[in-house]
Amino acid sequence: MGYELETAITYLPGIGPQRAKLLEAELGIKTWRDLLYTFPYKHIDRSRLYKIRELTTEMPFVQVMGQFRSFEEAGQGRKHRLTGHFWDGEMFLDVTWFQGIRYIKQSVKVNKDYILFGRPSVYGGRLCVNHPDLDSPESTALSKMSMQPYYTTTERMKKAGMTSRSLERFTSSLFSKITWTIPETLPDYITERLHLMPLDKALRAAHYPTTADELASANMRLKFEELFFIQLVIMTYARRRQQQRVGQRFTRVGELFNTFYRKYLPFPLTEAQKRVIREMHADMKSGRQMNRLLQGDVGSGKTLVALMVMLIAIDNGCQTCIMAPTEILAEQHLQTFRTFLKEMPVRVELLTGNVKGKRRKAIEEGLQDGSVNILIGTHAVIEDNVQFRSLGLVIIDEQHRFGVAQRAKLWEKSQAPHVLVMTATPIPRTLAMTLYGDLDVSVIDELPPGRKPVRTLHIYDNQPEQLYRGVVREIEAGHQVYVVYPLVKESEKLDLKNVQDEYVHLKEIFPQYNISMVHGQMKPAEKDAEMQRFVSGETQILVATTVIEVGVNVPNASVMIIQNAERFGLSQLHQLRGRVGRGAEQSYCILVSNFKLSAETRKRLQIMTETNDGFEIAEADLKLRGPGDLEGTQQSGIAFNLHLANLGRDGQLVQLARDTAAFVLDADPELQTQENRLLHRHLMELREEHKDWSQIS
């Protein structure tokens, strides 16, 4: 029975063309089967009645029955409200709405029996309730609702009225049209070894617990579910890859290579280096085709180890290329590169969508007829006409601002080059597991000698003079300064700083000195012309937004001071962090927020002054966020959906899904036993469902 959860939504009661409309546009829902996977973010204990004088401010939610015995209005404008004198029998309780006030007037009536639902506070020295649920005894069955189910909705549902108790109407309609079974999706030996609950009730439970056990153990048989069948497709993806062989095997470390090495290297390799690129080599002589994760922080080396590799492929009689995100970041490879490789000789080009005309055909040219050793690019480099006479190795830098098609373009030019893929956003394992499961993993785990840890301080926007008087001290040292901004213009909207105000406030304050300032809405060539500035030394600040985020390296700036610093996500901020700290120097890291802050947020900014480990800081930006919120996660890899599953708290469950995907797959590679055949069904079905699974399959 199954295929009915393919019925359109519209076929439930009350919804109709308008509401399907708006449910598809902002939840996704189109069928029964997205509406039964849409689940609630939380659910509360329904099932008790409290009295009037049991209640306190430390109760979270409670619900009282009572009637109403009068209303009364006051204020205006902002201060315009509706207070309810609410009467359980014993005791008033005050019942206040500061909007839909008209609405409430309209159809919420004196002496009527009602189950008021909210959270108890105290304004004026009196207990009230502020914007509560208002229910008839009659349509809130207290013994059956128990836990009641919270569904996220949007503003724009808001304004349209569907709110969480709508959805809830929803779903309770369509277990009642669902008389039959969902079928499962898992076969018994896993169900029984896992002791799983079986699918049918663990959706039911999902949505309709009667205690927080069953809903415990629901959530746990979906969460496993979701996170088995996305191992399963990376699992069988990765052995297939594993079975390509390579073409060309890269067994020689030649001369290229070792003149590098001896005479050219700027600075010894870290046991890290050594360790990552000896293991790229064993891929490459091996006869497979090298797919491999490189990972590591900002300023770890992570450049010169793919350029040492890239110099192993052209002794062995290969073309390499390196696609970047962003033409700021491919011009400072190809400015690296060069620098590194001094008087060498290897042919290194640049290939942006600015390289036109007599340079991008002598470009072109030159890779087809093997005289260009290295493409330094951005998106241009995997336009169809761009080919090469022999590309045996492919390196994607910042990998996660890739999708897989681009990607995958990418290596069609070749038949199945090496693969190496690299990111300067320390990945947690859970999410590595998922993201990039297909991939062997190296990591640089270990700094280049010398480099002294960014100090990184907090301060409030309150303390201006403080800030200024350290920018003028760092600056008389010969040092420069980044300030960074979350805007590039004044918003309306947002009671934020932005680039180009500060811009002309900097000037200002600081008119003894030389200033820059790069945003992502310049012209290329004038953003590339202000960055030069500061690169040379030409200015001393650097105003800025999040364009600078990576590939700009100016070892003599000192200082990072990230503006608004509440605004940005822990890895963003720490990628920010990365830009100084380059030199020998002590370098800094100021973070300048807003007093007022959530708890999340202090939490957040007090972690980037107690570590530098970029490792550590993932992980926390993972538990505090959720890997949706990840920059990147929708790209990277293998695009996802999770309903229920966290990747930063359940690092256990993702481990058990890997296992047990591992486990079915050693038994049955091509789940081809009548006990897998339930297996192979239901992947089939997602890789429908999720178009980006099919491309890697």
The other form holds:
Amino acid sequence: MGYELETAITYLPGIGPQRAKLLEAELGIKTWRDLLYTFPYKHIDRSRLYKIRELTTEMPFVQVMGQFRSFEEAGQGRKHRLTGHFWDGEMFLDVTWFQGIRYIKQSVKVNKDYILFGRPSVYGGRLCVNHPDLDSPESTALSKMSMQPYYTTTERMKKAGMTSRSLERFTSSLFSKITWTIPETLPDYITERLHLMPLDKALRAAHYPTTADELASANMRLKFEELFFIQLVIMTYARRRQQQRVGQRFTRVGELFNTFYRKYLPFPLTEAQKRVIREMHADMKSGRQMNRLLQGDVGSGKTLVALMVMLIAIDNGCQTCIMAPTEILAEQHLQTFRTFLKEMPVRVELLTGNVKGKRRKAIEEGLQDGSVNILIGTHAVIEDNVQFRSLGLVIIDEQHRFGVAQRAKLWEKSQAPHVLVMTATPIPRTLAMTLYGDLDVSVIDELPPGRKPVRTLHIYDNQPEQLYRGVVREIEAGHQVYVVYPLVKESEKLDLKNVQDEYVHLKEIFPQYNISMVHGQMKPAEKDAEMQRFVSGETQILVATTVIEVGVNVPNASVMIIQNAERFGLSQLHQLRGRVGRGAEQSYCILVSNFKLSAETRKRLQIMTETNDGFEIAEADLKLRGPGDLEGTQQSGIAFNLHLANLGRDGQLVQLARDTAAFVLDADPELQTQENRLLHRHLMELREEHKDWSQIS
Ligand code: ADP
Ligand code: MG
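After the form predicted alone, can we look at the form predicted in complex with ligand ADP?
Every chain and every other molecule in the complex is listed next, the one we just looked at coming first.
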């Protein structure tokens, strides 16, 4: 009966063409199945009615029944608010709205019964509830329901009057239509072995559970399934590739590598650098294609590793290329490589959108006749129109901006070059396993010696003088300073600092210093020139947006100031901080934020001040994000997420999914047996959905 789930969403009461269009545009819901798999982001227990005297601010969400006795308006502009005095027969409660006041005044009546639903807080020393949901007690379904589902809705849906409540109506009528048993997708031997809830029951309980335990089991089953099939897809490809994919065999560690290692290496490699180079060389001489992810915290020396691995490829008669996410980075690689290799017979060229005409032609010829040994470029350029004579190794720098589909394009280019993906954003193991399960992983877990950990402080933006004194002190000591802002120019909507205004402002404050400015809206040539002024030491201060986030290397810079730090994510903050602490001097990262911070943001900034360890930060980031972002989910304590964003919390489940997939494929690699029929069919469907994976295999 599975096909009935493909019925269009318009075959549900209350969903006409208009709403169907909105559901598709906003949430991608077209069919019954789509709706079925649009899970609530939380449930709230609505089986209990409270009295006002019982309420405390520790409570998540509560329901109170009563009547409004009167309303009053106060304040102007942003402070404008409407307060209703809500009486439960015993006590009054203040109920406040800051928005939609006109609508509330029209629709909410005094002396009429309401079930008020919201979160208690304190304002001006008094207990109150802001922006509650109000229902009339006649809609008794509500107050009887033990676990009410809450669905995500977008701004556009809300404007059109489609709320979580509307989705609740849709899913409940959907379940009343699905009178048959939703077909199972996992074979019995798996559900039994792992004690998983049957799919039919799990889907129903994920929306309408009777208890929190039932909800937890349902979610566990659905999450497992999601993760399991991803692992199965990745693993079948990875296994097949291992068998089939013949890679070029780089057996020699030849002259270039040895000469460089003995004569030109400016400092001894760290043990971790040596280890990962050995791991990669082992891959490249195995006769199979290397497909490896190199993780290493910012400043761990990945560039040098890349260079040395490239020398191995060149020693074996191949060309190599390295792709950077931005032009600034590509140019920096060019300089680094040329400096390292200046005494060596290696031709290094740079190809970006800026390289045109004769110069471009010369490089393209050099690539085709094989005389260019190392090509450095930006993703876009290398992906599209470059032909090599014999490309043997591709290195992709800063992977997190480079998707699976893009990687696939490379494979079309040439017969199986070895591939190394480098990332400075440490990816937690569970995430790496899921997203890059087809890659082997090497880790540089050691920084070059002599680095002092960056000292990180969090301050508020109301004391700039202190900050400026620190800047002067560092510059007078001969160092340089970064200042990063969230915006390029002033925005009407966002009350945030911007690079252009602050550039002018800082020039007034520091007339004695030179200041560079870099942001994404500048022409590349201009940007590079400004950047160059900072690199050469001509300017002492660089103001920028996050364009400098990735990879820029100025060891003399010792201070990173991040303005409106509350606007940046953890991994971004960590990347930015990684721009300093590259020399031997003590460096500082100053997170400047607004006074008003959410609990989560405060936590984020606190983590930054407590650790420099990128892996720890990445784990924390995963745990903090996801459904935790959504209003109230942390407090309610019964929030579950059915999407991969929760890998941070479901590490064990990822491992279980991976082990189970391996178990299944060990016994039946091609999924040919009768008991794996279901898996085989579903796998085929998934491959159809994830064509980019199949291109890689
Ligand atoms: P990332 O891993 O962030 O790309 P880089 O490759 O830019 O780091 O290296 C950061 C800095 O450390 C560079 O200035 C580089 O020359 C230096 N470096 C790399 N390896 C070593 C080493 N083994 N000893 C000392 N310094 C090193
Ligand atoms: Mg780098």
